[in-house]
Amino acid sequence: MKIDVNRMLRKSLLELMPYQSARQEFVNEGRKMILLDANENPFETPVNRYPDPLQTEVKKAIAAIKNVEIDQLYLSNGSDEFISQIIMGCCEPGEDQIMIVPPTFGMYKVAATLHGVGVREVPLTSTFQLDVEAILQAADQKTKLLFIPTPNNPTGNSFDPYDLKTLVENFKGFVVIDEAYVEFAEAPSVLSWLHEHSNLIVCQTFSKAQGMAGARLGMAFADKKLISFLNRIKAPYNINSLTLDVALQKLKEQNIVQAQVAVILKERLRLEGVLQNLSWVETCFPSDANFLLIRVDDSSHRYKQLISKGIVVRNSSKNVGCENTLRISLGTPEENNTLIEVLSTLEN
């Protein structure tokens, strides 16, 4: 869907004059400059200077890999920061709302609540699929954002591309498709839809397959007008130099990432086979992510049993439709060997 991007943004923030460092006011043509503008410590170390506020070098590398233009890309301090920023940038507190499809990633609701923004919930179907008709019927002119993670967290399944396309083509606000686990899925990314739909936002992350959870780096791809707006309202130096350096190196090591993903997918299949044969596991749900959701006889009891054996999993039972479930991330083959050994010893 083509929308007027500015109409979806908070008017008060559209008029905001962003903070800019003096260094952003000149164009460096490759000359060696004496930097006396930012009150930094002048004695050279790897981090004595402020980082590039627009992260140009890293964005160029990402854009080349993802086949997007650099001005379609926004980098955030983890995807959590982007989720907070897009809600703040689009939704008037006390007036507007976001829509989520539980069971879903918990930060959408947390961020909305922190910003005083309402949350409208349209649960997934009993088979953890999108209820497209109910979503469209529940939305109104105050529903500015629809958040859809695919593959979904905590269920692990991908959503039907036809359903996703239907929502992008018919939802009147921004549709945020969160692809945090896309590297583990068979279905391709929806990034190719960006040129057709100005209301589409695609999130990806360095935290999962890329192995950089501790560095905190998220990516958002969207219409150029929206990216420009986000760059105006963000903190000037929201990504630190150490993270940018690690990201640049990681982007050169995608062969290693792909090899690790292949191991995780193999381990997912192995663990799935084991779980399906345990008497106290009622269901092992299909997964396109680096984790498995299982329904068990007593999730609290099984969770405590695993803790006592030195293994931490997620008790996901509080989520809508996820009663008596555990979410188990895939570890290394050696860690999974230990997990499988422990699982086989758990008694009723």
Ligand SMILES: Cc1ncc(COP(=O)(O)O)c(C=O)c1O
The other form holds:
Amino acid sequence: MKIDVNRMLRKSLLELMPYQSARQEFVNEGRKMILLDANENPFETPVNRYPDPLQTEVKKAIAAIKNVEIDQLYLSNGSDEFISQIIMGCCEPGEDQIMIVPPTFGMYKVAATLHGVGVREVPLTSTFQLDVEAILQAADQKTKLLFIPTPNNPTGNSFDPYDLKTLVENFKGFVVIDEAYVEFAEAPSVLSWLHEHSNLIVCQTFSKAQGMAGARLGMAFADKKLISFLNRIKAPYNINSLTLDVALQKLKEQNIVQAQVAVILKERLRLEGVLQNLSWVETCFPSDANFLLIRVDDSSHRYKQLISKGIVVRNSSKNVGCENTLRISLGTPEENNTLIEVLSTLEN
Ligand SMILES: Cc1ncc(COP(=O)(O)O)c(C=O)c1O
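Next block, the form predicted in complex with the ligand, ref. the form predicted on its own:
Shown next: the complete complex, the earlier chain at its head.
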């Protein structure tokens, strides 16, 4: 859907005069300058200077890989920061709402609540798919954002691309398709839909397949007007220099990432086979991510048993429709060997 992007943004923020960081006030034409503009310590270390506020070098590298333009790309301190910023930027506290599709990633609701923004919930169907009609019916002009993680966390499945397309074509606010686990999925990213839909936002992260959870780096791809707005409302130096260096290196090592993803997918198949044969596991849900969701006889009991054997999984039972479930991330083949050994010793 084509929307008037500026109409979806908070008026008071559209008019905001952004903080101008020192390094944005002149154009460096490649000359070596003496930097006396930002009250830094002048003695050189890898981090004595403020980082590039617009992260141009890393964005160029990402844009080339993802086949987008750099002004369609926003970088955040993890996707978590982007989720918070987009809610803050679009939703008037006490007036607007976001929409989520539980069971879903928990941060959407937390971030909305922190910003004083309401949350409408339209649960997934019993097979963990999107209830497209109910979503469209539950939305009104105050529903500014619809968050859809695919593959979904905590269920692990991808949503039907036809349903995603129907929502992007018909939802009158922004549709945020959160592709945190896209590298593990069979279906391709929906990034190619961007040029037709100014209401589509795609976010991805360096925290999962890219192996950089500790560095905190998220990517959001969207209409250029929205990206420019996000750049104006962000903290000036939201991505630190160390993270930018590690990301540049990581982008050059995508062959290693792909090899690791291949191992994880093989391990997923192996662990699935084991879990399906355990009598106390009722269901092992199909996964398109780097974790498996299982329904068991008694999730608290099994969780505690695993803890006592030195293995930490996630008890996901508090999520709507996920009673008595555990979410198990895939480890290294050695870690999975230990998990499988432990699983076989737990009584029926
Ligand atoms: C669907 C989904 N989106 C976003 C995130 C957070 O990503 P980041 O580490 O980039 O903040 C997670 C983390 O678990 C997630 O499951």
